[in-house]
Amino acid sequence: MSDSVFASVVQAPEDPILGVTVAYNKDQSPVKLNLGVGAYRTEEGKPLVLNVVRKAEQMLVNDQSRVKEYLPITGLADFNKLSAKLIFGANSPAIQENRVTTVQCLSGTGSLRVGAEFLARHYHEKTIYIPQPTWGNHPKVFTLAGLSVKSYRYYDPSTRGLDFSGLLEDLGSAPSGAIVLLHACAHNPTGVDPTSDQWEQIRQLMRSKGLLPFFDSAYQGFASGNLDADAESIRLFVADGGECLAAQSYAKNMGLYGERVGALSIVCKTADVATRVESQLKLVIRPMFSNPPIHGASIVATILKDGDMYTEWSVELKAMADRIISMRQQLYDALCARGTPGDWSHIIKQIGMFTFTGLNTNQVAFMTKEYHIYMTSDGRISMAGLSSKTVPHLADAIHAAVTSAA
């Protein structure tokens, strides 16, 4: 009989990407694979810290006047400045008309979660539509911070593409003011973005019913290796002068994943309007994590003030995003040269971190047991997480499971 008082409480289950981790540790196969986790790795599979962001917090630790003391509310006043700067373009006229107010958060959970909160708070219209599929923290963070979830309709298995004529009717038939939420590049999980002039059309539809743009860029740079082309949707948006909010990571494309460092956006109408929603943004943040951390913060500010270092973290962004799509071609080729059933051009066409392979649940669960590679159960795999090594070993394993599992 268990005298605790906490007795009741029932064992939750694993949260279902984290979870892949926790099996793949506990496999002892030498030829184990864990294509679940959404992290850089090197072509040796090993974590990568980026150079220049060594460099930059050897300056910070060599400053002897740099102090621990709390940031304001609203984090370092240079990396927001600097955030803003990198996601809208230098040449913003939202930034230089003082029209945006951006708050440093905890990444881009945290982000999202900040600017849910506000919504909740402070706009007429309480309902997000988000992308089915999208990525798995998604409705919860928007559920608990007060909003009803809605989907809309993105993906289509059959093409393993866009399904932009769903989308287009989803959105049309949203309420006037809903919030939509959209993946500003390399689109989590299934790796399908809207092409330029998509883009235009969901811009036109979106402010034609007056939808509120909820953009999440957690790969900016990461997916074609280009700062700016892969900010061009959410520069898009805020050139008509309209409003839309905006959660910045640089887990991935700074690979400070550990550091939780991002940032909220905010455009609005008028700097006035802009001077008024930060007010409320504090009241947000002040009694959930009261103000930020300074060290992640310090080093993207230290590396986006700097022109030399800013031009050598590119370089450095292009190689990784270069080697990923280098690993899309060489499992393409691999899975065409077994001639494997099915057409897998998918992979080369899809962008980003991810792949959505169409392997359907059994299929997975074959690959896991059989070969022992790990991945979520809807069939995405990390394409970080691959090597030359490792392509023929998964291309093996999608050839036995497609020929042979259900």
Second form
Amino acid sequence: MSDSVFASVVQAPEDPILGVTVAYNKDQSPVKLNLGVGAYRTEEGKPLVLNVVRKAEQMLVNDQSRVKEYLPITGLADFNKLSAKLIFGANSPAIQENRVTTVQCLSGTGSLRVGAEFLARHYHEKTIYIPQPTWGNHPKVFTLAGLSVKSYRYYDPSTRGLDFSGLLEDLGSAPSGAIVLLHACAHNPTGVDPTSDQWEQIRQLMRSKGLLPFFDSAYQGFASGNLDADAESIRLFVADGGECLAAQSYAKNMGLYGERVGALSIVCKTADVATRVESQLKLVIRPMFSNPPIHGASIVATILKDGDMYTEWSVELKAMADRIISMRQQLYDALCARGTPGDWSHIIKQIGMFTFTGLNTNQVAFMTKEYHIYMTSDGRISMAGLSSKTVPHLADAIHAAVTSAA
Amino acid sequence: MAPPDPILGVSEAFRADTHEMKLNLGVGAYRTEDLQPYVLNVVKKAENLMLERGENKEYLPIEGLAAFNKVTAELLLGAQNDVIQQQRVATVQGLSGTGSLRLAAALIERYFSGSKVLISSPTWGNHKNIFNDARVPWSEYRYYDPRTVGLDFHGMISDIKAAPEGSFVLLHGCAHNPTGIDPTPEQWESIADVIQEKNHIPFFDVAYQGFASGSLDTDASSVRLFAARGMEFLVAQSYSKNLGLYAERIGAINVVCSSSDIAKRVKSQLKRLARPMYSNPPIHGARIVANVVGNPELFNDWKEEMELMAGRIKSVRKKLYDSLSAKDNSGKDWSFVLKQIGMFSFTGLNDAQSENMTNKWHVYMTKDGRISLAGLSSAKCEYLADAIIDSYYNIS
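Can you give me the structure for the form predicted together with its partner chain, which would complement the form predicted alone we have just seen?
All chains and molecules follow, beginning with the one already shown.
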């Protein structure tokens, strides 16, 4: 028997983010806490399927006329239109002028990948600038799509806030036409977002240099609790008549994680360009997965097109966002109460699902080993995984890490 | 402006046609005798069960639903198969057939740089696109013989033999798409012989298990033949047709390896390729399959519905053959319609003739002369026979 043809294939390391859950699952401790992947948990620490989602699903399963025929390559048409309206605003001139092409993709990751493949083939600048730091999967998505990846300064560890002058400098020195990845709101992993004024400055700089914005919108409605507020950064750019890309995910804001629902929108200068762009997006999609999965998109479309269900959704969404905001406050208060050294106000200033604690890898490892706290090694914790009951344990762990571990 | 997809674009054109006799024999999606799409009863049962249980929608692991991965490998190879017992197969849930092929192509590109994939001439239109986008070189091996409307077996063996050692050979497990022409069991043995001789790596595309003959096991026999020889190989599976789960995008890539340790390593690398493509696969279709295949009662129900679907296709083949033979007085042998297997038939019509089918007869099909029997009703067999005869004899 000859050697395996796969003999040279080595064991790949676990994905750093998803691997946290793998490690968590192995741990037998009764006090273990999973603050790794950004999946919402209730106060009882359970995953949540929104009531309005269950309702929509029941409607779909009960509908005897529904079939499972292939969707078009671009996905469910209703879903695409509604998604564009959700992110750009129902009255967006770009939509009314048919300058937007929207294709259904596999959640945020899939939308980013399809957009990046399209740019690698058809755009004249093959470099994308990503913020430092950014979601761990971003660099690989873009590299495998054929783009080269550079970074721009974003997070300032000394203030635990935005390094705005660094950001402007780095984007200012990017080659004209370069692609720039922007987190629409609730920056992952830092939770640090530009202010409205800062967004306006970013917009002016980018437009003056012809830099192409590529928005990653994974938390619309989750950051502030308001769907429109969380889309302001994108709408600012679209309002100036310029072009941009936007990857949308419904994983968090509709709790549809495993259904893989998302959309890629490309806002173009003219309707004619949008039509041609769409035809080329289809050529990217067909050899990747042919056409997207119907179930999650149907749930989204059902909810978005019905006024009452839409309202119900926004109420449930706000409740999730509010619970997270309350966890932030509780953690901050708990650390203050313990007199944990350092300024922890960033916990309540940062926005969205994650907190960038500022803890280093040693401290993180310490917390995992001694307190069974699971988080990514960059010090990011998912507030969505906390509850009033577990905040004290986390506060104890942070306190111990800061006062004893290096 | 990119041109419309040659296969999926056919349905778009069909929808736009208002002629009352229009017939969609383009894309391979099963239709009932009333030419309606069909959701299997067993699928509806499974979905109701799932809803009753109120399962959550958490992210699957990158490799997909464990319960699905287990049953899909067992369905393909047989639960008692050595490969399964020895845990030598790396199974990763993929986005139906296309997505599973794409993951495999990405693995080939990364680990077998320079190796090419041999694909049949002809083959499913999207195969080339998948390998092109994955940057995997490919070349063709002879397959379809227009003179016999059958398999060019010697051409196939020659071309596989002539390819550089260590090439991947893309094989259709059953119900070859687009021709419907499958090797016989003896021919499969010879194919396996030459592949072993040249240290090639077999790469099966299994999109019709159960649909070809009506039997899940029979349709897996080519794959199991290779497994029995202790060979390493890849298999992309799809549940689009056999469970009617088209739009749910459920399939798997399986890599059969010489040891369980290697299978683990290969699986970890497949995960590494999936993560920057879509992170983790969709749950809904995977749960349906796991429920159907993993539940003995539902599994039996499925087998019955599958036999009905495959049976309907066999019966329209017979009706079409009878109509063609009755209407065509030239003595031309139309028996290939009966001998071909699965959803598709390669009519032997060329580009211009296929266009005539559409323009004059409003019969929608792909330009390579492929028709989907799944889209044909007994009621329309005579009409189709007329169209085929007209196109074959009056257009060149």
